[in-house]
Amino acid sequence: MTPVVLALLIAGLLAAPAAAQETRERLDNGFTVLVRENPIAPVVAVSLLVKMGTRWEDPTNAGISNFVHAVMVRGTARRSGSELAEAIAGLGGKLSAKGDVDDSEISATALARFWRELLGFTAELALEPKLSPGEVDGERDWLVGRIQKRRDNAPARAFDEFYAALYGAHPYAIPGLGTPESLAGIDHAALVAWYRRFYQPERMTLAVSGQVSAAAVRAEARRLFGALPRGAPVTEPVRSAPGNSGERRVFEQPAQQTQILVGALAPPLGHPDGAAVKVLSTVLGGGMAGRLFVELRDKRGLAYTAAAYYDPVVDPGAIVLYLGTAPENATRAEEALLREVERVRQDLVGADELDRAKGYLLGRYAMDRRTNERRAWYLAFYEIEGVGADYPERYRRAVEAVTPSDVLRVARQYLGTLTTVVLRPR
């Protein structure tokens, strides 16, 4: 496929979702409602995002945002968790809640003809959670079990150790699930206080995507959420600057493979360098044509898994290069990985390789935004992060405008000081 044909295909993919009608309304209490009318599929998706997550936590209450949502889904003032799940299943849908880095989410999907009921259940969970004291210990035990499973899983633990090393005292170093020690110190009163602190209308964004009427959805949202009073302003904590000390840490645990992660701090969401860093990460690890896959896996057989990631967030993000390799190949694989970093910091990327990276990057982005569930999340996410509804189009244009010189510049700027984590078998 030629670059011209590929560009036309990507433009079509990116334009298709944008053809649906999108509207925005901010209620008098600060609650934001976004609706995307999509007449194609008879389904509807809801994403309610709240500015509440790891960014506001510290080591003493790590994981509290996710803990709150684990208890929330156990029931509301009107019905138990099992009754709520049964009611949602009757709509042909599902409902879940979780805490994340910059936000927390209640997400739900159902057949489009039940959109009003789905919105009602979402509001019920958000505004009337029972947060029963009797559910706290059981959910804590369940979360501690999940933490142990992550620690026993070599790749998951390697990523947790990497972010801890990279971010230092910054909250992004905190694992989203928390730690057994932090969860042990979180009681029922702390969960209720945390919920009340953040579930305020001006911190909440509701996005609905599907076969619905925007006017009807906005009217129902006003009925459900419009009477919610504004809360006290949330004092933003003083956050330590991310570390990125450039150190190399080695951990050992029983495993089949050695996990190698190398990376550095990268721009936050909406930064002018964001598109170029995305292209850089795709050149290095964008699928089976990325340099790490081709050079280290295909040509030299030094890795089973080879990838690169850059996921921007509100505060500085991270560009991460990842290898899973046999223990006997670990030293050579790490050396080869560092050589690829040095190569991309010294030499311009070729035109064909750059076009391939752009095509892969924009194609994946377009495909990820084609379901109602993902579109609802993206709508709410871009709103709550403050980058604007036109961010997808700005991002597409920025990626298309990236030049070989841009890739070289951001490689030199952001891949100069590298933090390394190696997790190997004992």
Given for the second form:
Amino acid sequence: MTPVVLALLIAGLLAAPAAAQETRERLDNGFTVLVRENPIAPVVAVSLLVKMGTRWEDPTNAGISNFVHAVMVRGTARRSGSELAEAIAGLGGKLSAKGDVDDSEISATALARFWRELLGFTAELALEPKLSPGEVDGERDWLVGRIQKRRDNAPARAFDEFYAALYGAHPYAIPGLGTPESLAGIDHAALVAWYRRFYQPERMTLAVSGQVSAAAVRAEARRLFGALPRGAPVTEPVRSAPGNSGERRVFEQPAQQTQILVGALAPPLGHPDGAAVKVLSTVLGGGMAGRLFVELRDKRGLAYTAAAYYDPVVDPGAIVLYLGTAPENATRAEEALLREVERVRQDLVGADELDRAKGYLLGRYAMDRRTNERRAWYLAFYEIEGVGADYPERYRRAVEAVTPSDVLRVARQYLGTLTTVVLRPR
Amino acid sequence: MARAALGLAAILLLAGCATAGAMRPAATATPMREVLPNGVVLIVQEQRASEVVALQLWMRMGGRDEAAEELGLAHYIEHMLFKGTPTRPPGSIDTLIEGFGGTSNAFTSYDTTHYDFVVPTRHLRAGVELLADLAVNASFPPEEIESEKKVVFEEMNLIEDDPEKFLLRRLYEVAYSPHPYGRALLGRREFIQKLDRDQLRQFYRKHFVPKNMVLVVVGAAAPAQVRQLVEAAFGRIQAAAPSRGETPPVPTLGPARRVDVSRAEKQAYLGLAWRTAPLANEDVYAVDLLTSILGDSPTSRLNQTVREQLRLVATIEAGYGAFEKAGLVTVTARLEPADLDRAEAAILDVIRKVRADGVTEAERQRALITAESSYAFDIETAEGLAKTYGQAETTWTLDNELAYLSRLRGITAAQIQAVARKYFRDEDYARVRFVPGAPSR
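Taking the form predicted on its own as the starting point, write out the structure of the form predicted in complex with the partner chain.
Next comes the full complex, this chain leading.
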């Protein structure tokens, strides 16, 4: 879940004024098209999001959303994967596809004058993937290799264990890449069924940002996606409530550092407390002026890495405090971290510290919205998450309105029960 | 090719230190350029891609301005500039920029160094004032000078440990020495070890004068407002004569410039280099396209022939480092030691074929689209556009930069063949080979 988490951390929850020239159209079959005309540079970016991800998976088919995208890019009904890559390169562009937590994405960019060709290739990949049986084993092997590499990487493993502990039986506990066991059980038929179940027009949102005409892009999108018949409604699985048992789990594996993750469940995207929790996480661990960095690293040298973040998603998100430290300092570092949690639940945050945290949050948000690629993703993401096109502006205002007592209140409310994972060298 | 040069500089030198259908529309197509009375050049462009502004201070000063016995000074200054001024204690500058939600960065090359911020537009004034403060008031705190030495040594280790980076480093050394473009920008360990505050301050005072400064501001800000802020902050810096020395002529390449190096890696590395056009030379456009056709993608000639068909190398690529005083096209490959001779012969064959038969129209078109795309995505962000302007103003001209793509489009297949004949002669190249064995650095 960590790659997803990091993406969302940067992506979701910071905020700033949005440029205005965005248009939205829902086709008759439920497919949504969003276009942002941006005349700045002769480039175009496309983000096609589908409501498909680990949120619909279970331990037996964990990683199937990402797996199906890995096989999709190996070729379409009309051309092989390398021919597709070559054709996109001929547009001065690139294309990729991956599965995430609440959604999966086909992402592509090109020179703006090739926007029509780029949309065509995106539609071809989304609607006519070959999903060849011959590609399944090779992609599975490659993914299992990545899972193994991830397990060998102490911080990545620690994050995976943490999400498993925090979410319990809820699907957010599932790692996005899946497990070697789950991938072994996913065959060609399962991939095809998974693709057909989710690639339905009413589950898809296409966002385009760049030096394009919105009317022309919408017309082309209607032509490419408008004839797609509506699919059968997806039966939502019954999801267990996330656990947050308040457990402390300890793992060992060969490594230099000890990883310490402490966290709790937090509001979902769009929740009224979201802005305050975001500010709270920034006060605790947003950059070099965050409390964990200042107190644990700068003043006491108890940790190398000291950060905190909150990543809202459709179901409850997580507020996570993270330390990477030398094994001999681990006990004291964990104690010091817990003291910072206590402090933020006892005392009001100062005005200067609050201002810095807000500036950091909103500035980072603006920084992340500079390229067409990111803007296309944001447009599609807010649409598919159902928070509305004015979300960035609402969010910015909400962050600016957060008071010291708001931070205190959400610290008390959300940081009461803490789940902990410690991964130490063996 | 301004882009080729930058890309190469970054790979080669690792001198960047992160601390934290239509072309451009007419309304935003041209930057405003102005020279303040003290000599500071200001380049401003309003670009509302997002609510941020990029501020970059480009200095007409780089590794080539060091005396032979003070190598590494320009880069060390780059490290020290963010460490403080009389009114800004160590650490406070990073914290300030981070508190804005912004980023800071700095880079050292042979011809230039630059100091970059990206901040939300409401911090424009603070950003301009900070850059002006750094430009004249850097305090070089002694304890920071000492602690930064470890960081620079670590940077040196990183380059030496990375065979691909170190191959390019050595190739430049072999192709340029004793010209300054052959130097290690990070300097020599012995010199850095003994480096003191007076040396840094002296170099800083000598080079950080208004006539060497180019301030580039691109972003969601009105040019008039930017101009006012810059005039207040930079206009008051006392004028002084810049003292940029002449660089020696670049050496010609040939069989005397071939070096083998024993390295710990199991695979071998091969690097070949041809002297080509410097920036501001008419040939740069054709050399840029030729380099792309030879080796910048899986479909390039070197990849298709030497890697795919002959299977003599695991990887192969070509790069063009175009600098103010000289240019170099490099071809680098990773391969089995037993294939070194055959791979070199095959690379020369590929080049010979271009000289004899030229390139196809499809190849020319493809190279053009690659260049266009790389340029278009560069200028998509405020800092990317600012960088192309700063680079152009300090090493060639802003007008050349603005005309770059249309000039590139005008290059014919015959012109590409002509530069292949002019610069890529059979014997006139430098060579470095890394061969497995006991390391002999």
